[in-house]
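Single chain ahead, written as structure tokens, the form predicted alone.
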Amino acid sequence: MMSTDREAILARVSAALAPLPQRAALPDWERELVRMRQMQGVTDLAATFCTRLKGVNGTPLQSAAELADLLAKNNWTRGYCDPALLPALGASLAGVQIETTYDRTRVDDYAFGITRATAAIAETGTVVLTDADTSSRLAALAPWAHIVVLKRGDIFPDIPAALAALPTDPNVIWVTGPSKTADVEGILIEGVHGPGVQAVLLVD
């Protein structure tokens, strides 16, 4: 029996938001609607994401050494990173307070968050994010500036094609760019509900 009504209701909202023991399939749609001609013929998925990604305002980095000189650059001091990708991005934070338990009473201390994304598409220069891969959504969602970390060999041609490979994750976050609104006349402005920064760094 429960002792109290806030353990009731808490317990209800867990219950609601539990993951499905079965995805829904999805509605039927025309494939060749969402696929974008241009991308009849690309080989190089990485050099299409990149040139989509700065599209969009986004910051495709090739290696440790552009991490480390786009922290240096813009005096990003502090920030959050995966315990996972340590042992590979070591190196490039020297110098740099690094934390790897996001700390969500202390929002503002944070200039960065590096995750890692579960794939990306090609045509929009979009990465994807899940629960079972991003350790903190909240430190890829509020720090100023979101890095992520990227594998080549996980970037989808197009929408269909990332589609039919869409994990069973309970959650998934399609990310383009840096997050931005245009609701006040139209004024195109980003950094507003994410961050303002999305950098990608692509890794073998």
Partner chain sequence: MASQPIDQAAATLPADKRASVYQSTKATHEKRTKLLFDQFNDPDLLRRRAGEIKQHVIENLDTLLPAVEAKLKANGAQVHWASTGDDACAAVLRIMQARGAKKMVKAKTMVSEEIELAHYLEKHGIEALETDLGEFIVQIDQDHPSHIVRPIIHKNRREIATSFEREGLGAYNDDPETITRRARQFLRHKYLQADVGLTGANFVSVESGRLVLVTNEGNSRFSLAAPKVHIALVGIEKLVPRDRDLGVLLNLLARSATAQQLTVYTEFISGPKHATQPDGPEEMHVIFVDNGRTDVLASECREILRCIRCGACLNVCPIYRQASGHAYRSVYPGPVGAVLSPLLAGKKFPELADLPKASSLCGACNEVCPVNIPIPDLLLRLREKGKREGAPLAAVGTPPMGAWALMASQPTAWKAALFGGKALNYLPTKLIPVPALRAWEEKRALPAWRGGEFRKWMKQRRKS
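Okay, that's the form predicted alone, but what's the structure of the form predicted in complex with its partner chain?
Keep in mind that what follows is only the chain, not its partners or any molecules around it.
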């Protein structure tokens, strides 16, 4: 039955297209077309990324000390951290309860999740997450705060550049700021299903 549906749909498509004298060609377009004016002449990608990230209510962090401040200021005392990041971050996480396996039966117990970013896009303040680099999809999504660690050298200037280098991962996510909605009377509320705080720690 499924295969007959397939043949039937494809037959109807062919019949519908048969009367066309010619088919519309795929247009060519220059990268300039989709590049934002504001990105022309930009050389410091990390600085632009941080500005854009703030523009979408994200939080750039320049050092592990700033991360420690963020956790302390918000009184976030328990969270998840990707085990691969612990050696570098351990010192700044002293005094905080860290788990390196995300236990989904205690989804409300984690105030934050710290994971790695694969890349970022300066133009839009976007971080790129993949399964290959994100130890747990849930840990990057369910806690109130998501802190993602990004190498300064991994920032693409714009969307076309990021698309040209899309990782071959089954699950590539571009995240641009905290999760949000404007469904109720058009009023912007952050932290709907995903993080209410999206922080990015830049490292060398």
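Given the structure is predicted, the values throughout are model-derived calculations rather than measurements. Positions refer to the first chain, counted from 1. Just so we're on the same page, rigid core means the largest C-alpha set that superposes within 1.5 Å between forms.
- Item | Core-aligned C-alpha movement of residue 165 between these two forms, 2 Å or more | The answer is no; the displacement is under 2 Å.
- Message: How about residue 29 - superposed on the rigid core, does its CA move between these two forms by 2 Å or more?
- Response: Indeed, residue 29 is displaced by 2 Å or more.
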